[in-house]
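Take a look at this one chain, the form predicted on its own, written out in structure tokens.
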Amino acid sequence: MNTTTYNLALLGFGNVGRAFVSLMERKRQDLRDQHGIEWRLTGVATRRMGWIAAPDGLDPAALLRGETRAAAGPHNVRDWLRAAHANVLFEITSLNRETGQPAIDHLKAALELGAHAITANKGPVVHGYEELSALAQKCGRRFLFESAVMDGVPIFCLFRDTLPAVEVHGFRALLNSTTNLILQQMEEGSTLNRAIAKAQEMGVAETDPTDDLEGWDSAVKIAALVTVLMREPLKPQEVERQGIEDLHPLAVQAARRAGHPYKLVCEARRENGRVQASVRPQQLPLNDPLAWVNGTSSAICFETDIFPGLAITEQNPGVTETAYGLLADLVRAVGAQKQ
């Protein structure tokens, strides 16, 4: 098979961006025989290590064990993006839910200079999906952002590309991994204080946890569906949010002896022309496929024209389907280039 080299830069380099580099390492064969695929990673930016840019290439390993360091030379995203060659901009940096920038613009630079815009960001879908739709058309290149919801499980691509012409009608979901851990050590006897602090442990719950409990982690990702899947922009602040923070430990373990527990439950529905959405806790009972996913697990179930009942479940995942997630946008935007 043929092959062709891409430059890829990564703006951000946290858990996802290392994971990301791991597993590109690890498929570097499979990328190459089955993808024709080759690649180096021209650029790496994070708010410690700065712009660093080497158009022949950065040391993976080097990278990982963090002995990489930038030298004078770019300031500004737009000029990094210029000095890596790059082809491909992976943006992983944090979530700003009110705006969605400075990810937009991160990635509006990249279309602009000719480069595929790959993000597991979920901000530049909320509220910028139409216009960066459109700059990628208008430039030949592909916006992507499969990690953005359920990490790498396949969910936007899942209707552009296997299920065309199906029109989503509504779903149910659970996108909140950390309040459904919570819920889980609630029910087993912990207080929610515990459950949280057990939850940071793992890795699974940030620092400031707020976002997560209030609902806002879950509101985020159900704009996000909507604005893409059901064709209709939403924004955050649309969706009628309730979270668990007052949820008491008792009620919770309450709920789960009656079999009927408690899950933070994500809907969309079309109603008369609009799309209602909301994020609340519910008591879900026993014959309900949400009521049985617990841990750090994921699911959601889509109604539509054609499917009355599409379920999707993930089971406690991790960065490395994540940096997956990242990986097959990586192979579907080249792939397209390359027909």
Second form
There are 2 protein chains.
Amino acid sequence: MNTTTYNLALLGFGNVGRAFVSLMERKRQDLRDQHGIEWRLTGVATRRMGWIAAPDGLDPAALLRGETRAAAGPHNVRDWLRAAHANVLFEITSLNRETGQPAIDHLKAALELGAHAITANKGPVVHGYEELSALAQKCGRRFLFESAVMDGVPIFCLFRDTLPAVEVHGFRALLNSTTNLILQQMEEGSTLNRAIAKAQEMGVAETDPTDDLEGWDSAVKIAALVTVLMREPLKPQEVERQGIEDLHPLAVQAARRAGHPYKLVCEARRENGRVQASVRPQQLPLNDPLAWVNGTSSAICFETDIFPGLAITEQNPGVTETAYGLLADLVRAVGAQKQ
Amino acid sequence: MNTTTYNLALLGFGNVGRAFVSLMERKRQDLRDQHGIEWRLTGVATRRMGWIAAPDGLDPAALLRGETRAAAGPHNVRDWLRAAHANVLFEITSLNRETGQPAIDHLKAALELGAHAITANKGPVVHGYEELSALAQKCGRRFLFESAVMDGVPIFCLFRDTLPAVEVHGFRALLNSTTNLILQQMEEGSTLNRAIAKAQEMGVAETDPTDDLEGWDSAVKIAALVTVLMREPLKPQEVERQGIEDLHPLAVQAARRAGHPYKLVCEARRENGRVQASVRPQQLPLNDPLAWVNGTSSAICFETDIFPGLAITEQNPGVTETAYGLLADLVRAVGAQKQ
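Give me the form predicted in complex with another copy of the chain now, not the form predicted on its own.
Below is the whole assembly, all chains and molecules, this chain first.
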């Protein structure tokens, strides 16, 4: 197979970025042999490190050891992408749920400069899907975002690439691992605060877990799924939202004992031509597959015109799965997939 | 979008064939508008009707009403495909689990004559996968078989098209709806024979359900999955196999009451470089997602190098889902998928 070398630029270099670089190293041979893809990192940018560009390639091992230092260089995303001769931008900064910015502008810059635009960030999907998709088409590049929901599980490509002519009528899902873990801790006797601390220790909950507890993270994911898979632009603010912060631990324990455990359930459904969406704690009977989704697992069950129920469950994912979504998007973007 | 008209030839016209023609009619506009596909049926062949070819197109409604009659015409598959000017063959005859014949020869004839070869039959996958894939590549056509396992759920394309560079280490699955339904009836007090009769009434079990009861149907599906997704040719005879025919209804009831219901579990796992595969009744704890798969539903949970557990569940499918797999394969084969 002919191979092509791609210059990759990472905007953001936290846990996902580090896992991505490690995974790319681990899969270097597969990417070359099965997909004709060679790669080098020619750009990394973070608030702390600044805009680092090295068109001949950075040393991934040095980068992972934290030994890469910025030289005097570019001062904005366009100069940086140009200096890095970037073929693909990986946008892995944190979410701005109100506007999706500045990630949207960064992804636009990449497309306009002829690079593929890949993100693990839900913001640009929720707030920029149509604009970025249209721009990508105009520029002959791809805007891809498989890691934005359910880590690297191919939810978006499942419908785009493998289920032609299927119409999504709605879905029910558990999409937030922090609250799932916290509810499980509360069932076992923890207070909310102790459960939060435990989820933080495990590296699952953020320092400030408000977005998870109040259902915002779920609402943003619902908005992304509805926008892309049900083709109806929906903003997180339009999702009817109730979090788990007011649930009493005794009620959570009693619900589990009674065989109707609480879960923070995401729902969306098209009714009379309009999509109704909500996230709220619900007591589920044990014959509901969502009742058995524990730990950091997540699950989604789609109702479509062809399949009355098609469910995908991801068991106990970690950061490698999110990193994998970026790798898979790279393969999709450069289109060298082996048939 | 530019549209192209494809001539479709159906070999076999039972429940799946009828559902396929109905579904193609229902999705006619989507196929044209979203995928640029126009179609007409130019050939139908069954043991009863003979080899019917009509290059200008048969009337699908008349065919569904059983009013299509054979004229003096072709007498073998090659003459028939030529007379039908077939662009795509849909091979939907019944399984020969020993050899996969004559389906393999029919699919080969299609590819050699320049038509895509699509089947819902597990036989050619298990016994002809490598040969038919190589022939398809040589002829510049596609050999596709998404309906062969789990109806139309895109199990094969999930890995081929959406999970690049992922290695399947193994899977656990419930793949036979007849036995699943029979076990459920037995839990509710039926004898094996009454449960079989009930499954036959529902149109799920065949007149002779031996292949399901003895685990052969599951073994063939396991062999197909291992051959394609784990890239190790495996024959149904090599699957360690035990059916449900010796389970006593009282044992089945007691197991359910004790919270460890019986399921006919398919398993495959690569150990020390070799794939071990089995199908046998197992008592599952209720925290195993497979324990909750009821009715005609099926489920598979993959263990991969990236995802420790990635599960797909299909709830209560019918014949339309199998027909859908053929439609989706058509879209994949002619490659006009909208991006």
